[in-house]
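First, one chain by itself in structure tokens, the form predicted on its own.
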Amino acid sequence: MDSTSRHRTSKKPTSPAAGEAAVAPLPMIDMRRIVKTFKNAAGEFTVLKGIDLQIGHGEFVSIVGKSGSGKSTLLNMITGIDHPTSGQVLVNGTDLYTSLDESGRSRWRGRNLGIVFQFFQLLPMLSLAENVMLPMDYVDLYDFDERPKRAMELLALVGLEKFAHKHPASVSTGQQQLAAIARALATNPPLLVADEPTGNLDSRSADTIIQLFDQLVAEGKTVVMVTHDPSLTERTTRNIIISDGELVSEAVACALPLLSHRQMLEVTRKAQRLTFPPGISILGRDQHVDQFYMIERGVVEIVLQGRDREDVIVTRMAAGEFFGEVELLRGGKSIAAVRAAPVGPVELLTLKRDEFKQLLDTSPLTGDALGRIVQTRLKEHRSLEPRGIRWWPFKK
């Protein structure tokens, strides 16, 4: 039974910690059952297959997936550049496709959204400062005399104030991308969307871009970035994986990071969802375990019995962590009780025993990683004995 999931990518928890309010604010991005189908001479091709996605205010999110997986189309739904075949997209409370027409979306985009393109899209005949002023001119934001000052402030933010009057061709590719970010911030939008913003940059320039995104998130902006670079996904608060037009469960991706994207999607499709109210038992001590449990939302408590037979909470686990692997791999009964924490309901994704074993057969790396986790967990349980906490031996 895993209490830490140390092998998985570390992300900020999506579940509230003990004592936090359970009521969440409205998300910055709320996508509901988004389907996108393209038609051509060869027929119809569905790129997005019922996408449900919520991204909160102030999150730094990466979207990854192989070429053709649908990530660019997903981004176009968020920015209002393309139309979904069906479904609803709300950004900061605005329904992009029901309440706005094409010109309305264009005006909304100018004031509420900054877009950073992979190939910069700076106008070559304008200086960097003039490029940054363009969005202000387009939506008529800020006084005419104030716009040059704001452009200089934004270029100073990205370290380009000395190059303000140079044309894009006169600066490096990294500096062009920084100028593109300054332009994206021209109207002070709450949401920044970046499509492979570091794809054409060296590692040093890429690091500068990510540091700047970190700073913007710290100031309260939301940043959504499409990337192929695994080193960048390590630095975002969430990593959303899309495969074959469907979203991989973030709980699956965190719990089983060594699977391929297609394998993760298969687990997402097969897994059954269970919901437990606050404080309700999920597994009893010495109970037969037939499933592998991944926490999607909420907090669970791992409970052992102390010397005086009172329950002792030895650890708490949150979204992306898992339990049940010890018993499934070693063939025993539950070595501890598991219950939903009193702070709120718990949502779990579960794999049946045979599905779990089949998964390990198809992914030896995952099997090896879980085997090491099992050994660590058993040592941790045995270390509790001197404290008078009883760990339950396996019964076959």
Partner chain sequence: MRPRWRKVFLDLFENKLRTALVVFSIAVGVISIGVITGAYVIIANDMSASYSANHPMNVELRTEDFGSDLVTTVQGMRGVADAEGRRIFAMRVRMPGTVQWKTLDLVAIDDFKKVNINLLRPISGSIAPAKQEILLEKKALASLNLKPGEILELQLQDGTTRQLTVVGVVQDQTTGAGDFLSPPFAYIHTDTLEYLRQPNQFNRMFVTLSENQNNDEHLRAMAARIKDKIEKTDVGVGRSRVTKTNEHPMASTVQAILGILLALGVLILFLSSSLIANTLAALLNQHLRHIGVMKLVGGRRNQIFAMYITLIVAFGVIALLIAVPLGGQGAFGLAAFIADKLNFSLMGYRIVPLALVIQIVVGMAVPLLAGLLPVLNGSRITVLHAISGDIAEETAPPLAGGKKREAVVDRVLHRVTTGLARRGYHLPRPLLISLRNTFRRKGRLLLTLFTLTMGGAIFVAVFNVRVTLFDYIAAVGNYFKADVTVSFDRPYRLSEVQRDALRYPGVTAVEGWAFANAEVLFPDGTVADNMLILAPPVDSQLVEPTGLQGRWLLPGDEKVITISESILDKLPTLKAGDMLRMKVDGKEDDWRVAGIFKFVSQQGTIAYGSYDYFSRLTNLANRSVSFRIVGQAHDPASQQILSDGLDKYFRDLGYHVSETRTGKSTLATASESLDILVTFLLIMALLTASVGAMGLTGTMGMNVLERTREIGIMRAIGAVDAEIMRTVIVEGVVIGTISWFLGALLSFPFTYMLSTIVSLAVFNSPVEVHFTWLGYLIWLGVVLVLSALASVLPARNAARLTIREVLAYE
Given for the second form:
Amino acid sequence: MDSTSRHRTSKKPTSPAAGEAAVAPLPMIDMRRIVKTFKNAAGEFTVLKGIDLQIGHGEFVSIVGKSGSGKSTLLNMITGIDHPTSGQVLVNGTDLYTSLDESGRSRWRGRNLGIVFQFFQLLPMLSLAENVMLPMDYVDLYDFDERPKRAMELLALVGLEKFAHKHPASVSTGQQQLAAIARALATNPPLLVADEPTGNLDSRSADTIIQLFDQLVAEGKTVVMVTHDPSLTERTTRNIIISDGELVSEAVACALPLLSHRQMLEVTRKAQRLTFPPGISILGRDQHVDQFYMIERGVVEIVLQGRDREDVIVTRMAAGEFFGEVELLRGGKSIAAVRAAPVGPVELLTLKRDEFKQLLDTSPLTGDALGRIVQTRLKEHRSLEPRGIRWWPFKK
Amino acid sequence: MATVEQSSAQKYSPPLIELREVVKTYTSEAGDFTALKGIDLNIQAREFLGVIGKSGAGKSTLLNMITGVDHLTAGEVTIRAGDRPVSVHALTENELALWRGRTLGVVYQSFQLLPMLTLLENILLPMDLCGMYQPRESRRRAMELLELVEIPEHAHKLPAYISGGQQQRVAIARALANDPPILVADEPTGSLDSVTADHIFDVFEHLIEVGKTIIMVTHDMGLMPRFSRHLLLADGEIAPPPAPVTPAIPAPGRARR
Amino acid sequence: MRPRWRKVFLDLFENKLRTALVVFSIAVGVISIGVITGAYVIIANDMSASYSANHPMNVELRTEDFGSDLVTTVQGMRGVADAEGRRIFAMRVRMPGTVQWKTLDLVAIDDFKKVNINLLRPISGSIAPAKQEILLEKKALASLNLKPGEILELQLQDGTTRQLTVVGVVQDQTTGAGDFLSPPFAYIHTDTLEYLRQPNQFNRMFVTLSENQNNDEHLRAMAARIKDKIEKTDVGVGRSRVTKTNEHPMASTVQAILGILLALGVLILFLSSSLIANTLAALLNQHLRHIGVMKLVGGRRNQIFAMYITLIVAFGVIALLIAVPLGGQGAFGLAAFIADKLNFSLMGYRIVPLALVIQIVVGMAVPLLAGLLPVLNGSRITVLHAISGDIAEETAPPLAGGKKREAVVDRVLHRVTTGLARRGYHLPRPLLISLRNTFRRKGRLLLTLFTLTMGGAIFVAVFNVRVTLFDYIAAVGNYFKADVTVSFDRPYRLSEVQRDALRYPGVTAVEGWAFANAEVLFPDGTVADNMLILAPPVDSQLVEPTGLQGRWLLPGDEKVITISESILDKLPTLKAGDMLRMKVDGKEDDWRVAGIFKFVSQQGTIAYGSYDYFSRLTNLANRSVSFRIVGQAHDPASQQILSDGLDKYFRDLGYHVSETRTGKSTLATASESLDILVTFLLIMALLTASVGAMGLTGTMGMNVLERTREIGIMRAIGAVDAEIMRTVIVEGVVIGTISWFLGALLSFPFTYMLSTIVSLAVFNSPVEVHFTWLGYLIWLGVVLVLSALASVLPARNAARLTIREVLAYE
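Same protein, different condition: the form predicted on its own was shown, now please give the form predicted together with the partner chain.
Below is the entire complex, every chain and molecule, led by the chain shown above.
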């Protein structure tokens, strides 16, 4: 995949910027300080260690983590399948664990979210159409006589209208998963949650599933998907990494994607958080740079001085981008001024010089990649200099 | 690749495990599905082979072909562990059980310890069933194995009372009970956190040192460096080794939102 | 212990509920078999042993009054071991201070110390009453709660009362042994007879023989000889009856009933074995993973097989430890119950070796047989299949291993429901789930249906049998339609009695009947049977016979009788229209048998002739000593009131009343004893039904356990607790309903079978089978409630599962 195509995916029309998500009045999912501790005979084990997570309406989010990282537990907190040891979960405005009992959650779930499982979990004794009608029966949505029609429409949506009266065992696994998605959509819920939806499918079926998700997101649904397949995370609008029960900062994950999850978490823990009000300077020109900056929220402006000593904004950088690596790798002073854009405050995660160096030592892949970026940026920087504008860093 | 470092003597002796044109097709109402599409594979003694692939790539099926747990559709699996080579799929289910008990230790992701037996008894079970050791000797041996995996102090506990990592160690000890030359592991670290998984690898590496051959299946690419050799399995076929450089890996610094 | 045996040992206690279910299933069968065989053996032995231990008479003769010299004469006969005279007469008695009169048969004995036939066993107080004292037979205590020292009030025929002091309670196992419909006995000294205005003479002779006491033919020949001897002294003999020494007269009846219970016991065993098979199959299913692991580490088929067979043997041993003592106790309890009802005594508690052996064999063999198939299948399972549940995540095709082809019932169900759906008729999906789930585990369903259906069929059949028996008794009642029978000491003119009786308020009809005693003779001249001939008016409204063959009486019939079917025991070839050699009132002649009718053979053979002919024959034309009176109401209470009123009325008019009896008093006793039998059958039916219900509970429990994951999915897509419980309960109720239909069908052959066996045992003749909707209805209610209850517990467990647990179940 070349850089342009990647560029395109990152600019999906439906994807709201992180800042917009934060200011949206009510997120679809709002998790606050979620802790989950399992107890068994062997002792206690904390799977989720205080998770804060907001997911906005219409986002297509992937949650990624190794086995044992707590990703399925996290998902179970959203679906109300499991209950947290402490903390609060609001989904679509409903507080799942203080206002509802188990049965109440079942009914709420039936109306508000569709779940897609790795193993499809269609009921084997019902035909595909009947499977799709079942949630409507359970939560009593739509007129009884309207349900078959709606089920057929949903099966048509996933391309299974011909198989409506077949039993799950008589169709392929990919078709089973499509039917499971149709079932998840039966009650027209605003939120779709999928646990490894393609984990048991060949790559072609997996592709169909993801395309279907894309289409649903385009229609305004929110889709949250757990996966350990990196190729799927490419296709979501937001990627959340969980490692050992903690969330990796999305800024870190974007800036340093070649780190292992554990290293990312390490960086997240070590990094300092700095907040700048709109318009305030972050780095002055020629200032000594001693940190690696990752943008978590907001927009920064890279400013050079034009011929008339006026400020020229060379570029803007948004969440997920970083600066300061050239100086740290090459040594020296900042070659451009950086300031918070006037649209809103900026939150930065910073890594100290020695920590940054240490990181590059443990992850040579990251070092190589950064080195290549520094070279590209410097080259483009130099090519701009004859025009009298010395600007840096370079945004691709 | 690590295989290059193997001595030429080892390289040209007949392989310990030999797969020839192994095909496995599952038939179901929804149609045929070929999980293995003609696998050729030689595994030498003292290799630590990693079979890496996504879910559905056929890696567990491949393992089941080697252990004889599943029947193959075509091809042949030969294992030269005992006095004479054994064609795995020519054995009856009963012969297979005894042969497997003595030749192959199997470790699964979900440990598969019998919950009602203590750890010691779990390790004694294969010796009891295969009758390779006298009762007193098997007890001594079971304790040794527990020491090998470094949990002798829990010998008389039930599996539910130890952690997942410890359970997997017991499962490994049980797999070694009849002193089989080959250990087969299906996602042995799949249910474990990364630190615990490291310990399991330490045990495996120790076993390679004492002369065992280990075949391990995983979907975790990150474990690649820990094997003496690995092969990538995709859609039922052995994939060509990836190019050494990393253009496929996304460059950093990209704003994804 | 070697680890594999230790696993077997621990498996026993792994799931206590399941172990309890298996052990209980085995124990139920073993206990019921143990109880019944034990009781059978104890009763077969003790009933006759205790009977013969009391020196039972071999010949009993009802005679006109005689004195002790005749006794001496009979004692002197060759072949006679001993003879004793008694006076036996009915009296109305009551406890002082109470109103209700009861009937006792008083037995007067001249020397209690020398009683050597039909011994009395002391229970409390004295065994030898003096003048104006009385001994009560233990059975009398049921209606007269008197202790030694208390007073019994007796009513003489003129209505005056007499008082006797109760001095003791005895048990008489022999005197009324052949007839459990007879009233209870009491014993007085002959010195008291005068006080009761009875002649000091005997009217009953008990004779024991010195040889061949158990030979029916010899007994009958001797009875005829003794009868001749007595009649030669001008003492008329009413009836004679012979009984063997070594066999209780009711032994064959009781054994026949126990035989029925045994058959039911075997059935329960079958049912419990299907329960065991089901539970063991589920156990093996749950142990698939263990089996897979053991095979994986080198376990061979035989080793696995041996482990699980050992487990089953252990279940059997535990069940036996519980069942053998309970079965022994139960056997003795049942035997004691029957002994009490039939008035014989047991020879103490003991272990019956035969029953013990049968219990052990059954307790080991049944679970082994029931478990053989599941264990064979389980030990044959391949490792892949066994552990695929756990490695499914990595074996790409979930359909690996191949789905079985759809069974017919699934296909039908699927076609019907989807066919309906295509036409736009939709069943709610939750109901569809219940319906289709019902048929998912077909083997299990079949076994469950088998137990439940059998239980239901027996349950319903027992109700039908009850109705059949009581209808039969009611049919017998058609021979006794009079509300009150008044007997006089001497004959009165019909017109006179009719006139007086009809003046009594409430009396609607009066008939005078004639009677005669007759002996039926074999062609060789020996006596085949004694019988009483009743001679009502030909147009009598008080006899509604159930004919077997031939016709009823017609006006003008002379030397013609209709006879009860029990004669066929003696003369099997007799047909309506045949001539029968009889001795009536001492005159031997050939009589025509106009018809044969059904009648309770327990009462002996009876015959009907026409009043006109018999009254002339007995020189009592237009007169009678016995009158049948019909009132307006026919229930026992009204009959009793009418009886008491008429008794006083006739005495006040100066009639010499000998006895007034209500018409159906005998029938009431008969129904009571039948009720005991029906109760037994019902207990067995309930036992089978409860085994069935247990089977259903087990099945539903296993179903829910296996479908835990699906229940989780239902929850995940919005099903609330109530919905999940409903899904499970509806499935249970569907199974219950199916079993009801099958049981209702099966109840027809069962009813015929059971009715025939029981009526042959009790009445010595097959009866016409009657059906009642009551049993079907009650069983429908019971099975619906049972199946709902059986599903509630599993359903609640199902609803309690959280989805996380459920999905972790993978």
